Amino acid sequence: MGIVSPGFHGRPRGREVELPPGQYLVEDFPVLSAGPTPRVPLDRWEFSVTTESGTTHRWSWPELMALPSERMTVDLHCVTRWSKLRTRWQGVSLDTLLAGVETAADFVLADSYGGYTTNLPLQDLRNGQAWIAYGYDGKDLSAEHGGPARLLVPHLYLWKSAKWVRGLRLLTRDEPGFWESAGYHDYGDPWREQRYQGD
């Protein structure tokens, strides 16, 4: 992995607004990322979900497109403290995906074009959670925010909703991703400040 994009630091507006304990608004979209943007072109990106069992369920970009796709409008709360209310996306549910999928794994290991990776319980990506976005504020997501497409899973840090997503690999043992093998808590709820291992 490359150089690491330094962090962003702010004061909170004065709107009153309920944040997770930390965090300050923004109004902009911060650019964070670890290494360099990868570039994906459409006729060559794909994005799979592997089982347990090592069986491979795929979908190319016009695959995914023909899906249905819902718009959602939520908040982001990013690890290095800064908020960002009320963001206005569209992509697949990870429901639509994962329904035809057979698997008795617990935990998701995202891979993301350019490498990274990061872990996940399975039933953080159900029941209307999380989602394969490739759409933000009306307009097809930019290569660095994540497109063509990346995983949103809103309820937790930002590090979780994997940029430049490829795939998701189902598995029955928790694996840490990047940032959770350098000290990044497992799970990352912004509402209890799991920021680092042991918080």
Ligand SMILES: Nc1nc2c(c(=O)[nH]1)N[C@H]1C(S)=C(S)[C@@H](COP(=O)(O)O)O[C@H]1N2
Second form
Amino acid sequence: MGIVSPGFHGRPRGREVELPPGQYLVEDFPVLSAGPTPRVPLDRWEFSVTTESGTTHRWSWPELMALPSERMTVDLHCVTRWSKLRTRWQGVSLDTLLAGVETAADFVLADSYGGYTTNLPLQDLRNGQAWIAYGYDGKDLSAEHGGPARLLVPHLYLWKSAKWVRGLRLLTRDEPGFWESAGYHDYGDPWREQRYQGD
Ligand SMILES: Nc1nc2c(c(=O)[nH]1)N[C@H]1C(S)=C(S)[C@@H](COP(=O)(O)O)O[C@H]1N2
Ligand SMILES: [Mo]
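Could you give the coordinates for the form predicted together with the ligand, as opposed to the form predicted on its own above?
Full complex below, order starting with the chain above.
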């Protein structure tokens, strides 16, 4: 997978346009968590996808590790205005996980260990745009950044990338998650500066 960030497609290459409007560059990796960091032992960890008809597909940790993984370099954009460019990750593409899932749903509510939720259109998880990421910068993803595994959807503001992800609910109707219920934008495209409802 890409050495070039999905966010670059169709944009000029100049350094000055690497940042979406209203963002500034950071070199460190800030931690933003709405609550305590959940610690889930790997032998009890599971990731699930539940369809609109109630069918649940489950992966244990060894099952996730057995799937083909990708290494990707992507830019991160937080709605609190920091951006971190060219971060290096490893994980399983949602295309791989969704390949055997039969669904007609258009929406997803991602659930995390600890109770965090965030919603997004199912099509934003397809076609090489999203991963269940478990490696960061050549190491296991740390707990503070969402380890053992987090959703990574870098083309949307980073609140959509649910840390400690536990499962996806596929829904026929859009349902707001934690920040979306608190006034943040339903979709959250950083290039269109969709920070809050009405943007
Ligand atoms: N489970 C969970 N996922 C979460 C959050 C959270 O509080 N809980 N915060 C979100 C927000 S607002 C941001 S900016 C990023 C921060 O990721 P980081 O702490 O790895 O920088 O995680 C997102 N995913
Ligand atoms: Mo954020």
